[in-house]
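As a starting point, one isolated chain is supplied in structure tokens, in the form predicted alone.
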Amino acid sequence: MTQTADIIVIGAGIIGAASAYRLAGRGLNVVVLDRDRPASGSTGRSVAGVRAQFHNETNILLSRESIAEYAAMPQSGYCAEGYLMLIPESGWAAHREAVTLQQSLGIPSVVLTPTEAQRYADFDSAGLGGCSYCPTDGKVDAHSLNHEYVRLAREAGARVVVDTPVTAIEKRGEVWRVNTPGGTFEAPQLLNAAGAWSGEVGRLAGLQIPVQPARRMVFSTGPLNLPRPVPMTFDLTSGVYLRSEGQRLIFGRADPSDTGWKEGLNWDWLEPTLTLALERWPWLETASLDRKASWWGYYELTPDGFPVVGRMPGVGGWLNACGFSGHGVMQAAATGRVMAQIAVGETPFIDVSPLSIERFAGSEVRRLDLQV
């Protein structure tokens, strides 16, 4: 049997679910297809940090509007614990400019000296040019938030079909035809929100979507007797981050070579990560490691670390919201609103034209923003 809709959303992670909720709220007949279940992919395994401390207006606004929505949702588990950025001398001038931009857009970021920043976390300040802190940054419960958007989407009329992998996609006239083991679905519009699998979804339709999976490790200490909770603290010199998680600390660092469909915790990555962490946080030497509380998940990387958002040029009815490179949870709410506006032909309330896939055509790609 062939089922029809106005739009098919592929992916029931937080981006797909938030988009489905907003699309259904605009009166569209929405079908969401997921190979597994909500929060089973990158969303459920994320560190779930949310921040508006970015270097460009588009990212700042996507995060600002998303955090505001999460703050109004009890189910989100939003907790404004703050984000503390530790910036090396070489990057300090550019980072000060970024804080000025954030402040101009209503973000309460502040510039701190390394000595002033010690009130939030104890660290060795060697090589730092300065720090910044934003009190409205923090964390959410990504699993609960994902399921809440699924509930809201269903309440608005969307059909969410789980355990249903997409096996083929083809364009027939003005309609996208999507085959699955559970049947065929057709709609004039299709939204690719498949996270780390977005590149593969594109290939099913003969399209090149520059998104690839990258494995990320999250290590956990055992219980600690800390004098105060540690906010998400990101050392731009080493790339190591850490924050409190109850009585523990979680920490990690991206391995740029760890791309592709690798699975499981890479324990070989612990030693180089911990070595760098101890340089900045020497007191970590007394912490124990809880292997059972550590985990891994996938980032969905693009060549420049920015997402691909908007219509696919020259491919009628195909929309992308993918490649968030670790920022999907913090920007999902606003992205959902943007995708609904694009789908119905309205101008998005945030200018996402810098995130068009067209930016990859014939130009050198540079990594321009902070990655956590």
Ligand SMILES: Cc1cc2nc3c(=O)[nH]c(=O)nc-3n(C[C@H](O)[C@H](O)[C@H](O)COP(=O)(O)OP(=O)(O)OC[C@H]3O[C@@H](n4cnc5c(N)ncnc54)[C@H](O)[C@@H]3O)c2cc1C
The other form holds:
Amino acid sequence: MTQTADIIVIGAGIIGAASAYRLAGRGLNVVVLDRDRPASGSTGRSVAGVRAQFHNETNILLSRESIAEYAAMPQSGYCAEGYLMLIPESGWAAHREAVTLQQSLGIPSVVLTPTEAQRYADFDSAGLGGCSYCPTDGKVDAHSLNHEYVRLAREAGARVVVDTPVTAIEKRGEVWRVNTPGGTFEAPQLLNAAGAWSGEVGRLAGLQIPVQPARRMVFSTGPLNLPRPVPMTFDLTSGVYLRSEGQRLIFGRADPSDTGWKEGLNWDWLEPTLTLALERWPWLETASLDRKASWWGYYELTPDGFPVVGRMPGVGGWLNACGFSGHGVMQAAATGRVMAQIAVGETPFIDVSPLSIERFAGSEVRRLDLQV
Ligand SMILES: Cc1cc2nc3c(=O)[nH]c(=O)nc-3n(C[C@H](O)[C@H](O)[C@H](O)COP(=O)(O)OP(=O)(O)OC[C@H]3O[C@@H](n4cnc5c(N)ncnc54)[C@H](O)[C@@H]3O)c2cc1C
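Alright, leaving the form predicted alone aside, put up the form predicted together with the ligand.
What follows is the entire complex, opening with the chain shown before.
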């Protein structure tokens, strides 16, 4: 039997769930399809940091509006522990400009000297040009938030169908026809919110969407006697970040070569990461490692590290909200509102045109064999 809707959302991660909530709130008949469960993808493996400290307006606004929404949702687990950025001399001038931009958009981020920043965390300041800190940045509970958006979406009338992989997509006239083992779904609009799998979902329809999986490792120490919680702290010299998680610290660093569908925690990445971390945080040497509390997951990377948000040009009824490249949790709430506005033909409350797929140039965004 074929089920119909106004829009099919593929993916019940935080982006799909937040979008479904807002789409259903606009009176659309929404069906969400997930091959697994909410939070089973990247959302559930996230470090769940939220920050508005970006270098461009679109990302600052997506985060600002999302963080405001989380702050008003008890289920989000929002905790304003702050984000501390440790910036090398080479990047300091550009970073100062970014802080000025953030402040002009109402973000309470501040510039600090390394000595001033020591009040938030103890670190070695070698090579730093300066630091910035934003007290409204912090973390959320990404699992809980994802499930809350699913609950809200269902309450608003959306059908959220789990354990239902999308296996084929075709356009018939004005309608998208989506096949799953649980039946066929049809709708004039389709939202690709499949995270790291968005490129694959696009390929099912003959579309090229430049999102690829990139494995990320998160290492955890054993319990420590920390005098105070360590806010999310990024060392932009080495790329290492760390923050408190209860009595532990979690830390990690991107391996740029680790792309594709590689599974499992790559323990070989621990030593080079720890070596760099010890240069900045020498006191980490006394910490033990908790292998069982460490984990891995996929980032959903685009070529420029920013998401693909908006309509697919020339492909009627296809919308993308994917490729958040490690920022999806912190930007989901605002993205949901934006996608609902786009779906009903309104101008989005945040200008997301810089996130259009067209920025990757016509030659890269090829329509393969889709008939529209
Ligand atoms: C280690 C790590 C740390 C991170 N840290 C942060 C952080 O601090 N802050 C932050 O904001 N972000 C962070 N991220 C990124 C964040 O997790 C993602 O940006 C976000 O979860 C993306 O949400 P999503 O809904 O797009 O994708 P997902 O949560 O992956 O959801 C996609 C869904 O699509 C479903 N799906 C896929 N294919 C199909 C199909 N064929 N049919 C049906 N369903 C399908 C999947 O089952 C999945 O549920 C981190 C990610 C990782 C891995």
